[in-house]
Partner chain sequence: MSVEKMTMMNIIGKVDEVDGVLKDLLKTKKVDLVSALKQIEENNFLFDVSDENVDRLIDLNYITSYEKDEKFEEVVKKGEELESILNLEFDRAAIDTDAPMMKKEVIISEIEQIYHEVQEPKAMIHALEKEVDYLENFHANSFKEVQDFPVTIEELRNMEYFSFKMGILSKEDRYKLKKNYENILAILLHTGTSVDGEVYFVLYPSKLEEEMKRILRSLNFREIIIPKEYSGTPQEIREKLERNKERLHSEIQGQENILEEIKSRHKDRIKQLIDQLWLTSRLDDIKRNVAISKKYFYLSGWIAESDVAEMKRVLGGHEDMLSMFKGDTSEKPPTKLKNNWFFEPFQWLVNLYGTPAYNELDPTPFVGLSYMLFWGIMFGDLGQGAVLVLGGIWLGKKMKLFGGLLTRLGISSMIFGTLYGAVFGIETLIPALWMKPFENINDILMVAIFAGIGILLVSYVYGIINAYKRHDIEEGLFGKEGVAGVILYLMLLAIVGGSLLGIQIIPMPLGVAIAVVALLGIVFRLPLTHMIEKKKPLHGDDVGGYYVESIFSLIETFLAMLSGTISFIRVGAFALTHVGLFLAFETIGHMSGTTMGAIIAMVVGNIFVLGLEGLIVFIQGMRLQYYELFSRYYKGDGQEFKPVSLENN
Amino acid sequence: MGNERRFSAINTKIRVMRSRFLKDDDYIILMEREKVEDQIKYLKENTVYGEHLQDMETLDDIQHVELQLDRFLVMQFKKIVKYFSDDYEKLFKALMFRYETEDLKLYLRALARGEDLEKSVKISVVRSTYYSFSYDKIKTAKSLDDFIEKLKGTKFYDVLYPYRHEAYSKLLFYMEMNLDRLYFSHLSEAAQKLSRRDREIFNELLGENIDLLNIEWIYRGLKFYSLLPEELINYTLPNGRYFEYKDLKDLCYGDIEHLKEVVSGTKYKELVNEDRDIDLYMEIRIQRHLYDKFKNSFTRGKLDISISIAYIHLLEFEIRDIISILEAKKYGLSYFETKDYLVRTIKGSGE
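Now I need the structure of the chain on its own, in the form predicted alone.
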């Protein structure tokens, strides 16, 4: 099927869906509300998310809002997938695979803290329909060994099993990186079956994401885990856009100052901007870079895959921002403090 026929209907639909996103004014109004209850009431009465929040008995339950917004995301995802078939459908299902890996990370962190999985699980209940493993089985796990054994027979078992007896100081780092490697490998494989043009578009977006994650992982490994260079390079992701293996190896065999110097000379220089705490702001800077990339991709997109891919990610970022705004109000952050933690840059004044 040619791209013109494939994307003419879906792109029109997605542009309409995108037009219902929050505007800057909505962000400002939310941040200026005095209480969490007022913020949620605004979401219910004035945004596309309202119909999913109508059953709330109390207007201060952020966890319930997160659950419902995640449900909304899954619904939008399903609307897009139905327009595709063959290898394109497989790609979008591969994108959905990220929810599995991210939820497994949540479970692993909960286990590391000694929490009961049945009590600590939040939004994953919505996603569990798409799991390739049994949610009902793993949620009863009482230890890390038990958790991994309950994944036996899935693609995750071989990835996690070798690290089950690692010291907790490094265990999560190892396991999370291996889950990410599995996801990106799965995604790269699915992308190779797209048309040449769509493959190029997707690989460009994916490549920058990989670059950013590699920089973050090497930085964390050097600063917080004192990993050996050989360990660091073994956990980097292949197929980055600008950072090739030799570049990553150079970073792994250097120190923090060398990494900052190298990255400062690239398009990712904002990640190591020392005007603000790098440790605190690196993650949000990565997300902002990707947000701008997807936003530009959506704007420039024609009859190709860029609009579909960008829409899903932009929606994820908006939902993340909404929850950040609610959490910031809960903990008493000011308007300007809240803006610092948002992915989207908002123009306008608050207090």
Second form
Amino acid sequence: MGNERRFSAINTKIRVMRSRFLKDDDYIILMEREKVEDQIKYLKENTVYGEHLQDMETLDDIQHVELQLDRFLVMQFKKIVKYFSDDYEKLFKALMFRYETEDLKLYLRALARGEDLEKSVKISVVRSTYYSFSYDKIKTAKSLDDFIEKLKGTKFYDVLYPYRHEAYSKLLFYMEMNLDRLYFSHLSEAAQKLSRRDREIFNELLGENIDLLNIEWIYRGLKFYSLLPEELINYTLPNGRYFEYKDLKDLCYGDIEHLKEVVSGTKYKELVNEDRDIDLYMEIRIQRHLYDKFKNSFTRGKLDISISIAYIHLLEFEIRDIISILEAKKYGLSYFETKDYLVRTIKGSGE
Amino acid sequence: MSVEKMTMMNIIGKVDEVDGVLKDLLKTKKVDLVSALKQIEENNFLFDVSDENVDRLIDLNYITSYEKDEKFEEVVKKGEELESILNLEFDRAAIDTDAPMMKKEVIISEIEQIYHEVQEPKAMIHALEKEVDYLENFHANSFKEVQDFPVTIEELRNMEYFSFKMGILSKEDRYKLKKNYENILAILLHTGTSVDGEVYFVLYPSKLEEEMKRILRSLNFREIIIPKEYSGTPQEIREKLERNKERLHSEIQGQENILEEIKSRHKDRIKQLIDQLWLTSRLDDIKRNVAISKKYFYLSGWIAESDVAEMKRVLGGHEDMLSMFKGDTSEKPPTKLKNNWFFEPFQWLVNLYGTPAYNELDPTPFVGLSYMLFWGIMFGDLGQGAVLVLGGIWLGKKMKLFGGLLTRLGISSMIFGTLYGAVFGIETLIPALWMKPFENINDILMVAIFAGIGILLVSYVYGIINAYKRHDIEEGLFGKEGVAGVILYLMLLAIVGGSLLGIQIIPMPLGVAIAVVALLGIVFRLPLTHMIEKKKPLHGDDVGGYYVESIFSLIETFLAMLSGTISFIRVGAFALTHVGLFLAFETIGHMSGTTMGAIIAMVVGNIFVLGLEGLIVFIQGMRLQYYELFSRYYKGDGQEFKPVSLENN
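Switching forms now, from the form predicted alone to the form predicted together with its partner chain, please provide the structure.
Next comes the full complex, this chain leading.
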């Protein structure tokens, strides 16, 4: 199937869907509201997210807003998936796989706290019918060992199996590393089946994303965790765009200064810009880098996979920003402080 | 050659006779049971109130139905399980129905007892097989690649400054390790393959135990714990494992012998029990349609009128039975088709579309004749027809109806093959008794259309008869498939056909006048019908809507008549395709230039035509039947007559 046929319908639809995103004005109004309640009320009455917030009893539950927005995101995913078939459908399902792993993490944390998994399903993002594992099976798990055993036959089993006797405190770290790794390898695999042009586009997007995550991981590993260089390198993600294994290895066996030096010579130099606190702003800088990239693909507007992928991520960043605005209000940050923590740059503000 | 006349049989008998009566009815395979409770509610259990009947009538007030016996159902499942554990497979059709019925309690307790007896060996076998699996999948293969490793496990365990681990690494992780080998103080050795992945042996300084653990964990290393009791070199361990496996196998054999012994000890009794189990459960199934009171049972079912005498005889064998046969009830009887051996296979084609309603003409003979005619014209070939006949006879052993259908179509092919003078696609072997389609293209197309017109007219007749049977004046007289429709069609044929052929069949003005009358009949069919039936008002609520719809349906009528007639051209076209395909293969044969090449081309061509074109022609034939013909005269909304029997539900 040619790209014209594959993308003409969905790209048009996505443009319409994107036109419902918040405008800069919405952001400014939201930030200028006095209280969290007023902000949520505004979301409820004036934005596309409103209809998903209708059932809120009180207007101060940020967690609930986040959950509803995430569910909205998954719903958008499902809408888009319907437009694709075969390998493209598989790719989008692989992208959705991330939310499945998020839910799995949720259950594991609940298990660690000794909570009832039935309760956690209420705050899960994906509907359990879409899981590749059986929720009905795992919800009866009494111990971690039992839980992992009940995942047998799924992709999760192999990556979790080595940790079945681990203490919960340590476990979450390993698990999250491994689940993320699983998600990315799953994605890379799915991307290989796309048409050549789309594969290149996707690999570029994914590759830069992986580069950024690897740099962040090594930076933090060197600075905060006392990990062996061997461990550090083993937990990195493969298939980066500019940082290949040997480059990463070089970073892992060096020190922080070396890392800063190397990174400032690349297109990711903003990450280690000393104008502001590197530790504090690294995460948001990564997201801004990706945000710009995705926004670019939208502007170029070619008939290829970039628009659908960009849409999903831009929506994700928007949700993140909304939640940041609510949280900032809750902790009493000023208008200008809040803007610093947003992925989107609002007119007239500058970093 | 028709739909059999049905009658409703209602029986009242003594409650303790119920099993016997049901068994006898099952054996006849001639009764389609319906819910007796429903019949009673609708007052169909009518009989004279005489002294001897009073008792039965009063009892009607205490009527209930049989309950599903859940407990017994469980035992039936256990019985089936028993059969599979003991590798017994009894033929449900060969059940000895004459054996005296055992009591349910007896069946249950004996089945439970034997079932209990086989549980232990069965569980043992299961556990042992699991152990074998474990050995085969895991340990046995983990050492496969290191047969000549001279060091024993004990020596490795006793090393002072070094430790070792065995485990599984994924390809990706193994790759990572390889690229960072210079920084890792360990030796890695590939030792074998287990179901879960590649197995590696890691040797490292004991001092680095903690680091090694962390590194391996970051690689998702899945350690295989080697049990303490294993000793010796990998080769020795492997051999020991093999011995273990053999031991397990012989233990399994031992348990199987125990099962075998149980089987031979109880074999005959098991057969009896399972038979009884099945029979009882089948009777229980059927009894859901039977009603009971304190002393009597009540049973209702459809039978063919021609079977009444036989039923009376069967029931006569039981004491104190009261039976009634009632031909015309308010209910719609199921349809039992009765066709002679020649048309029977075509019944399958008809049922595929829908069973005729009880008061509908059975279209089977018409379908049979017309289908064979079309098939013959499209696929006329003496040789290929003979292959179809042989294939049909062979298939008929497994699939009676489809085989029979194929045989008949083959015969039709052979007849038309003789008329066309074609044998296996070779047109020169025998002379044509009638004509060669490819040399008379226009003729064959005309023949197809004329045959189609003939068949269409017959289907109009069928439609009118069916409407008459349904007492449907609107469709029968004024419908577009009714009398008005057929008149319109005939007039169109006469006018259009006449002018095409250049002969006058009917004077133009007269023809047009009759056609217009028929058209008006179709347009005003509802008010006309109501006038005849003396019903008021003449129209429904929406008068305007009715006429708009009616006039538009005229256009559809014209189109359907035109396209329906022309669509029969395909029959002629396929006769040409058939020859044309062979011509292509013949040409390929000539191009090869050798006799062998020509023979191969013809053989391949025959296989190709028989398979692919045969399938297409088969489907085209069905299309003509279902779409062009059935839509004109056939509803097929009847219910098939399904007699109860021992084997099926």
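Positions refer to the first chain, counted from 1. If you superpose the two forms and keep the largest set of C-alpha atoms that fall within 1.5 Å, you have the rigid core. These figures come from a predicted structure and were not determined experimentally.
Once the cores line up, the CA of R113 ends up 2 angstroms or more apart between the two forms.
After superposition on the rigid core, the Cα of S143 moves by 2 Å or more between the two forms.
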